[in-house]
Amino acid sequence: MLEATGLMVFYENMLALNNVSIRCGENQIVGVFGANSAGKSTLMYALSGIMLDIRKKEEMAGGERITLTGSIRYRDQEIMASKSSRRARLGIVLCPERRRIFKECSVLENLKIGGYLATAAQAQETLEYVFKVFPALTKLKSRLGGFLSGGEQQMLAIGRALMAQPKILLLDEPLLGLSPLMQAMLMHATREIRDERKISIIITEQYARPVIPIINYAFILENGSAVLEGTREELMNNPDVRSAYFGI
């Protein structure tokens, strides 16, 4: 469904992604694990096309030069040069790290903003689904985003991404700073979203333990390179991976 091959991203003279190849099939949940600065967010920006927007902004401001090479194919279509807006219309939607909701807008307004690609019927149906999968948001419709807890903001961020009608959802470190209970709830909801909406999901995290129960396949990034990949069972049976990423 979505496959990146030989992906490389340079920030001036710094190599952020080094020949990374990953794939996510239909109705799969794929994990990408790595420490801080391993290249997880850069990978998500590259897959979603936002890296092209960042590059253009840097060029206009006379900032650092960003270079991207490699191939990104979605449903057998090459999209490496496609803008983020076109990728969103194709169904590739990013839920960014650190939520990035509109804090001055209410929960309902945030969700409606996310539905800009949906028809009126799709937006209404998806809105109802968001409140079903995240019932805690139901009583918070009128609350400003800035007054939500971290977990509530993350639910809102994922809900807003769902409003854009994704076919493949990119979740960039959705568990950052959340309690173990909230992490477990969000991972249960993520699996439910995959099963009920038939959405493929790529999820990045620093620690794999909360995510490992729901994934089909995973990749390990270190210093911008994909150093290991395998199924959930294969990674769990690797003692080095268990020690470094599962805390076992």
The other form holds:
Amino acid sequence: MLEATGLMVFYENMLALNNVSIRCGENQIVGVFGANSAGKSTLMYALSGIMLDIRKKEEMAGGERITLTGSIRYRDQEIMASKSSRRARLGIVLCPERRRIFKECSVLENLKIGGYLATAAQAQETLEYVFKVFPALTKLKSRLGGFLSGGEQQMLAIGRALMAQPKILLLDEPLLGLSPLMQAMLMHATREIRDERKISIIITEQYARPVIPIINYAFILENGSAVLEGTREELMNNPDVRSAYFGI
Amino acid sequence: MTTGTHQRRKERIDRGIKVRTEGIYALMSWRELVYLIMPRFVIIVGLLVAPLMIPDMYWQRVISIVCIYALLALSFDFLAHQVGLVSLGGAFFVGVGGYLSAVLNSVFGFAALLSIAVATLIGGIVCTLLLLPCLPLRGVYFAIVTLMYPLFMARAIEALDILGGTDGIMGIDSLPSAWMEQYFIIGMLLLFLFGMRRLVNTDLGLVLRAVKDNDQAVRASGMNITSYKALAVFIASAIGCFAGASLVHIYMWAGISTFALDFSVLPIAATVIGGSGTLVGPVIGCLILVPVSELLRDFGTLRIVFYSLILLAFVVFRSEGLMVYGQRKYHQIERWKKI
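Follow the form predicted alone with the form predicted together with its partner chain, if you could.
Full complex below, order starting with the chain above.
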């Protein structure tokens, strides 16, 4: 469904992604694991097209020169040159790291903004679905985004991304700073979303343990390179991966 | 893998000479010394020689005005990009400094140089005290308050008919001689310019930059950010007051037009063109903008149209600013590299 090959990203002379190839099949959940500075967020930015925006901004401000090469194919369509807005229209939606909630909008408004691309009927249907998957949000409808707890914000961020009618959802560190209980709940909800909405999902995380039960396939990034990939079972049986990413 | 051995990217690397001159090794060869000193040398000598090269009285006056604006731009750049306070108060600083110096000179009979010095100091204190209430606030408040003060002062002087009212204060002493006037202001500009560059690299400059980046973290480190901001505002407003005081002695007249918003807006435009946060950039921006605006006088009212077009072009095509661009070209080389 989504296949990136030979992705390379340079921040000036620093190589952030080195020839990374990943793919995500129809209706799959794919995990991308790596430590800080492994290139997870860069990969997400490259897949969602935000990198093109960042590159333009840096260029205008006279900052770092960002070089981006490689190929991203989405349903037999080359989208490497497409802007992030076009990719979102095609169904590649990013739920960004650190949530980036609209702090001064209420929960309901946040969700409505997310539904900008959807038709009224789709938006209404998805809105109901979001409140069904995350019942905790129902009581908070009119609360301002900035006053939510970390877990509630994350639910809202995922909900907002769902409102854009994604075919493939990119979750960038959705478990950042959450309690183990909340982590388990979110991962459960993520699997439910995949099953009920037929959405493919790519999740990046540092710590693989809470994510591993729900994924079909995973890639491991180290210093910008994809060093290992495999199905859940293959990774579980690899002793290095177990000690580094599962803490077992 | 289909990826590209045929693909290329442009690589930026520091020139070898830059890497060497960053250490003490600069003293080892003339070439490296020249590399280090050349940019500063061009500015210093260029400014010092300019009045000699241009015998025309009118353009000599323009050079003085360039320096006045450059000082204002310097103070704007320092406040906006080193401390994070966007000030629209150039006109306020000029007006306060100008009127103070005018009063000191014409009423109390201070000599011109002395009244400039005293006006700089007192003006800085007065501006800081008046701006103190909005210093603890973040965001746009500082800009609004600094924009209001010059409007307020101009109308107050007009309505209350104080300080000479609409006629202004006339008969102010000029500086002792024309050459002295010319070189006094150029010398002070150079002094302030290189002084500020030193200042932002001291510990104080570091704290101020930290206040700009994350004031809560600075507060958490046990520092009183309001007093640091007040100090920065004092430095910037003193520079502005100095510019105003000098201006008044050049024109030998202080009037409501010293509170004109030109003094707020043009320095900001110069900062955009020159490259924000570089301190030298705004000076270079003024060196370009003020003469251009004089040259465009032939076009009458169309002047503003051309002026705006030049500004627009800069913002759209070179928004990083001349100085940032120039520094990069000077210190780094670019070359194509295979991926």
